[in-house]
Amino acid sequence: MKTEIKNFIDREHILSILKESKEPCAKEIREILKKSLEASQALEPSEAAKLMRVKSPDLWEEIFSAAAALKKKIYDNRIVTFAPLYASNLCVNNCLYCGFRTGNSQAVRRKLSLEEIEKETRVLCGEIGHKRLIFVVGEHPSTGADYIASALKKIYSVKVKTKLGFGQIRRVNVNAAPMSVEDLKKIKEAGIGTYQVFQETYDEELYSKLHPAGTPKSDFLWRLYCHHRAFEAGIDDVALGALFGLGDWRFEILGLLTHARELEKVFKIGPHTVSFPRLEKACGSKIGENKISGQDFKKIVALLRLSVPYAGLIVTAREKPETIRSVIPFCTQRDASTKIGIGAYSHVYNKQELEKQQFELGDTRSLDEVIGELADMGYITSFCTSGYRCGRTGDHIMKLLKSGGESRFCKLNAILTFREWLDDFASEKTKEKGEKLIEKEIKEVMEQGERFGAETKKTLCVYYERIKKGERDLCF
């Protein structure tokens, strides 16, 4: 499908919506919350803006409760974990806020070879226990589609013996520069999971100030339409995001919402995930840390959950543990055991080496620690990737998410993959917590007659016993 290239982010319209200062009444807010909870459809920008204008603390608590209930309805109580694999900090762009920018003379430039990528992967899947990665590279001729495709094939080829079974990366998402349809087809054939590109800011005027002319990233529209090209190339799972702290966070929410609605309008498929990283200090950056408070950040995440109900929301290790705890009820994914130095998983670093990193991390805890904390909070960690490999992508997954049907698969596959991880990687302390949580989750399945049929319950029990004996990758 050929798409007319025009800026569908109407800056003046968004600004006019944001200029409205009248606080909506409680009845209006509750009607919007009801719509989001019942229909699971993206809100109108004007509706999201009304939620932003709420001043009453009590009404905000209702918004937070609705966002948490919506997440539970669509995705159950599972949290998916992953790790980023930074393969290169070579970059031809000069974004003022980024440690990778070409003008940063303090950066130590490096690109991993395929052998080094294999080493990183062996640690991630064989020692830590991750099943999915986000593969990250800067924009540079040497790390284009051919390099990414070769890296994907290498990562998928790694298989490591563990305590009882084996470790293997089952899904690799990619965070890379906007590409042509032809290049996107190459990484599609190599087995890309989700294609993730952040617009950084949807305010075109601010965008032009942050991305100097003469660099590839200075082209606002080329970046804005990269997800359209992904769909044309056959990649039907795409991810949106903005870097919060560059501009008005309210503008960015409406920009993300407008972008999601555009994809739905053109392709009938919205973003599979939405990310909302906050600006953090980076070596060589010309811009300081973000000025968004913890309370405003909580509002941002809750508003995104309600505005784009079906999308997975990803909170990252940029944030401190206490911040992550405050927003995890609205989220579906988080990273853990994260290292963002190039080659950092297979090399010992005693401290964060800023000259090798894109930004500073807020949460450097191990995956085992994170999983233990999630279990304490009542969340089961899921390593499920089955939906993608069973064809639940694109239009299929959108229908399941909007109807609430995907939560059944989420619960069942979380139980099975969590059992795998506990047996292969967990410390005794975390395993004890996990055993109690799995027992509770299985009991819930068995007690829900309408949601899970007799055959499904029987299959779950059979798969569960097979996994306990060392079999791996059984799924619904």
The other form holds:
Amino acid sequence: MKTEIKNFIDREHILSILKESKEPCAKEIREILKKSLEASQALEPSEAAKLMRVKSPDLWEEIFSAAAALKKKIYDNRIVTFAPLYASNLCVNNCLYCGFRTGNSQAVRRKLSLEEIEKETRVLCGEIGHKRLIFVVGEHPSTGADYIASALKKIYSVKVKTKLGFGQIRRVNVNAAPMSVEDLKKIKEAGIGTYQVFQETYDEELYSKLHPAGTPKSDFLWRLYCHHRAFEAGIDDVALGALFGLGDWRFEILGLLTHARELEKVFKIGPHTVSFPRLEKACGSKIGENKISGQDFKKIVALLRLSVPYAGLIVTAREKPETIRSVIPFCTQRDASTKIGIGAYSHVYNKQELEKQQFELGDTRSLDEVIGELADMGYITSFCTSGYRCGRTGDHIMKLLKSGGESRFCKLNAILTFREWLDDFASEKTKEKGEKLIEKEIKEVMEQGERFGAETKKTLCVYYERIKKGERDLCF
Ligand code: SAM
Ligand code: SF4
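With the form predicted alone already on screen, would you show the form predicted in complex with ligand SAM?
Complete assembly follows, chain above in first position.
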């Protein structure tokens, strides 16, 4: 299909929606929340804008509760964890907010070799216990599709013996520059999970101020259509995001929503995940920290949850622990044990160099600590990557998510993969908490006759026992 390239983000239309100031009544808001809870499709921008105009604190509490209930309905009480692997900070762009930009003379430039990527992977999957990574690079001729494809193959090839089984990365998502269909086919062939590119800001005027002319990133439309190209290349899990704090957050939510609806319209598949990084102060950047308050951030995440009901939402360690706790009920994924210095997991370079990284992290706690905290809050950590490997991607997973069917798989696979992690990597303290949680989860499955059939329950028990004996990667 030949795509007509035009800016589908209608700036004037979004600005006119945002200009409206009439506060909607409670009845209108509740109708929108009901539509969202049905989860079948993204909201209309005008509906999302109504939610934004709510002033009553009580009504906001209803919005937060609906967002949490929606998350539970679609994904159950599981949180998937992952880690970023920053492989190179070489970059030809000059994004004013980023520590990797070419004009930042303070940055020490590094690009990991395949051997160094292997070292990083060994720590991530063999010592910490991650199963899922996001591979991140700046934009540079030496870290294009060929480099990324070789890196993916290297990462998937690493297998490390653990206490009871073995550790291996089962899913590598990629956050890299927009690419051509031809290049995207190369990374598809190497086994990419989700292709993640953030538009940064959907306001084209602001975009041109932040991305100097003459750099590849200054091409707003090339970036806006990279997910379309990914679909053309056969990658059917794509991820959207905006860098919150650059412009008006309300505009960005409507931009993200319009983008999601465009993908739904053209490809019948919306974004697999949506990210909402908040701007952090970066090394050598004059652009300060974002000015979005914690309360507004909570509103942003709840509104995204309700606006694009089927999409996974990712909160990152850019945020402080208390901020993450406030939005985790609406989210599906978070990172932990995160390091963003190039080669930082395996100490490829010295500490001083690493300090000159892309931006500053808010949550530097270990995966073990994070999992313990999630367990205290009643969330089971899932290392599940099975959806992709069992063909539950693209429109297949969209249908399951929209119908609420995916939450069954989420629950079962969370139990199995959590068991693996507890036996291989948990500290005594976290293991104790994890055991209690797993017992509760299994009990819930056994008691839910309608949701889980007898055969499923039997398979769960068989798989669970086999995993306890050291077998790995059994899933639904
Ligand atoms: N170079 C690729 C690109 O720009 O799409 C991918 C790598 S870039 C490091 C990944 C993301 O980091 C960007 O899309 C941007 O949203 C985010 N980022 C850049 N500077 C940031 C900052 N100061 N605070 C928070 N996130 C930032
Ligand atoms: Fe380079 Fe991406 Fe940073 Fe821009 S955001 S300077 S493209 S790494």
